[in-house]
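Single chain ahead, written as structure tokens, the form predicted alone.
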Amino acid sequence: MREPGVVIAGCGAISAVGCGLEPLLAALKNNSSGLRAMEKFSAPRFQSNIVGAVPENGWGERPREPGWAGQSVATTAREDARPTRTDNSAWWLATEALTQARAAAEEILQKISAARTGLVLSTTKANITALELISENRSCSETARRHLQANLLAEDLAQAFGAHGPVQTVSVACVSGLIAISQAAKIIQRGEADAVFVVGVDALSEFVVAGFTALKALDPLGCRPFDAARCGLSPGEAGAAIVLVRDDFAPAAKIKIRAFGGSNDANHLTGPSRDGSGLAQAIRVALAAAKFSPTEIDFVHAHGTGTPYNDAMESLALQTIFGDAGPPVSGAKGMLGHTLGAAGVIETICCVLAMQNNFLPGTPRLDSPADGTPKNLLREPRLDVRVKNILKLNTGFGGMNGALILSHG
């Protein structure tokens, strides 16, 4: 029996370059950045304060019911228990990029129930802005406390999106996007359920920014992606979502998710395995699921933190695997900042975007290519490209890498 195909059937996101895939697709072809500088990160305590935060003016002023999950929680009856942007960004981030994919993919989704339609959801820290709130003895709804758990984050976009099949929760560091759209592959591939909502969020924080600052891994001018400069990364928010749904169901959809590999180089807590070894590992177990060779793929889009260590091993994976005469790499955190949970989701978006409208995106902030990056990287976007196969790379803490293969057509 042949193992259901999974498509691309809608897709939403709200970021540092606004809310929609509109001004995201403007972005990329621009090759634009949406990082900015926020005062309440600036020195002393923090190492940086340029971040890729949502602009005031894209957050929307659009009702939040049904996006709200006031069924699903018993004190949310009370009106001061509802969410609120200040005390959960990571429900009205998550809960608009849903709200934009399941109107992009309403008609496929009336054919199916709510029992066969899932929720996968990747996140680092969830609503970790409750938790800020909290420490400083603030008001903090009971919803956005009960969001600081990410399964319960799950369950309650589920309930208000009508996903009662299968919930699950992915957070494994910065790789989350990227394994959690394998899993909601799976889930479809096994079975279980017809539709899947794949949503990955994550909110700017003090929590975060401290993190990183105390790790000394930001860059204080802005992340500079695989730049002879580049001296570290810039946090960033967003709320992304996919909708993949069994491929019977969408004849039409063009885009494919065709192969996901994994690996754990277990090299150290923070710091990638410096030879790539890890990441090439995972690109090949995700060529060998696609029974292709190298030359198949058209286009890498590259996890690219801008941290020295992170770019350079990148580098040598791609070299690793492609050799000198490698397909075009490009990446976008100087755009978006490195939206941790949401990176993974939101990058294939990208590269979804890419796909539809015929072009490989640059890399903003990219000035003079480091040495040893690849050949082939793109500076500025390159227009009038047709791409048929795409090679997304994430990679994280504790030594995970993720590359997944997209298909065009």
Contents of the next structure:
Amino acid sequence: MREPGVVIAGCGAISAVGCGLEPLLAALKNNSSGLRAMEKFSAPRFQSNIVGAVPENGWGERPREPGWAGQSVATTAREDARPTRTDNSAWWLATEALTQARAAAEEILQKISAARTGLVLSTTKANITALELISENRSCSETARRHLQANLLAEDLAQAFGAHGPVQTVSVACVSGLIAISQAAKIIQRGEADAVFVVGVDALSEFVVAGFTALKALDPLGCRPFDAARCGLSPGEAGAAIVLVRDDFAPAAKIKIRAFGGSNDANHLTGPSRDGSGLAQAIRVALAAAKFSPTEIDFVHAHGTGTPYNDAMESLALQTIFGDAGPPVSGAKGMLGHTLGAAGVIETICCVLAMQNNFLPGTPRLDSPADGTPKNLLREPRLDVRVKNILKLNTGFGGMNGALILSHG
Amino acid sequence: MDKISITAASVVAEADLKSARLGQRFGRLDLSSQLALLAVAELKINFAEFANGRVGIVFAASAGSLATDVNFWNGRHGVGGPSPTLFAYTLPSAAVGEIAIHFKLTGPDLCFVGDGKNLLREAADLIRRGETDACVCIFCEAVTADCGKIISTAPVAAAHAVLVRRGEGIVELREFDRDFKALCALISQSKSAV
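Pass me the form predicted in complex with its partner chain as well; I've looked at the form predicted alone already.
Full complex below, order starting with the chain above.
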């Protein structure tokens, strides 16, 4: 029996370039960067204070999730348990993005019951801020503490947004977002739900910046993906949400989740395989699942962290699959920073915006491409280009690789 | 449609870690990775019989990486700051990476935070879709005393694992809403009895 198709019915995002899809689209078209210096991440405690933080005026007044007081989310019903930006920015980011995405898909979602609506959360650290507060005996709401556990964050999001179907919490390092999208599509294809909210979230925290500082993985000048002078990543934060639905509920929706491929390098916990073979394997699996040849890919949206090893590995993988005449390639981390569990979701939204608006994004903060990087690496956006098939890549600690193919009908 | 079955199961607890012989790196892994790696080793599977890239790992951690998160963050005031080694284990999926490295498993990975209710369904789905020929499923509980205080949970250190593959086995997978831990324990006990 043919599995149903899965299409994108709505998106939402909050990130270093602002709140909503409009600032994200503008940044993509202008090739601008949201990276900036933040005093709290300065030396000597941290290796770099250049981060992809949501701008001060970009947060909105408070979480806008529906039914805040009316829903029976036990731990959030009390006023004193309500999360704040200070103690639970993960919840804030997630609810902002999901509110936007749900509004964009409202007409379609009216045809689908809550019982047939699921949610897949992608995160690496959930509300890790609560651990920082608790360890210093600072004020921390009951909900913020609860959302240290990613699965409880997912449950509360599902309840607050009326997703009473299957709920999953995916945490596969920086590939989490792509795997969450793949899982959501599978839930629909298996007939377990008609709509699934995919939410990617990770907030900036001292915990994460201290960790990457310990690994000496940050670029003091801010990340420069694929650049000859690149020397590390820049942490970022984001909330990103995509509403996926079964295609017969949304005949006008044009962007389809075509295929996913995953693999593991089985090589090193924090470093990628040097030859790119693991990522190449994931791409091959995705191409085979889509029944595509490499020439059918019009554009590759790369992981592109800005670390020397990642970008070199990714370039080798692309060379292996596409050879010298590969499709255009670019990456968004010079604009958004590395948003970890949100990365796959918000970068997929970048691809959706490119497809919908007929352009290819550039690679912000790339100045001089390093030797061995893809020949068709885009420094600047390319406008007036119709894109049919995009390959979106992410890789992560633990050797994980993911390759997602989106198709524009 | 071909049958999909569980062909091996194991249960390990913290006490079992002392006698584990899994290489020099084993002692440097975090608790979750040690438990998960040992549980997979106890399945006693010859993974070389599978083609490269055809074994997946489907993992769930009851409390994510919170126990290691607490250890890492408690070390922030130490000499040299927080440990870079521990930071790598502050991802719930670190154990998946360690299993992949140790057993050279290059297939697809899934990692969930929370209970193990999705494990068998997702493993069977990967096999049915032809993405893998087999999957190792692991449910890991690693809650230390410090971690347990924060999330009001009793300390626990255990891992349950099964191998799921196409064909005949100990238990055929037809429905998936089964208690993963109870199923592992049942199969492990029946094997011991034999």
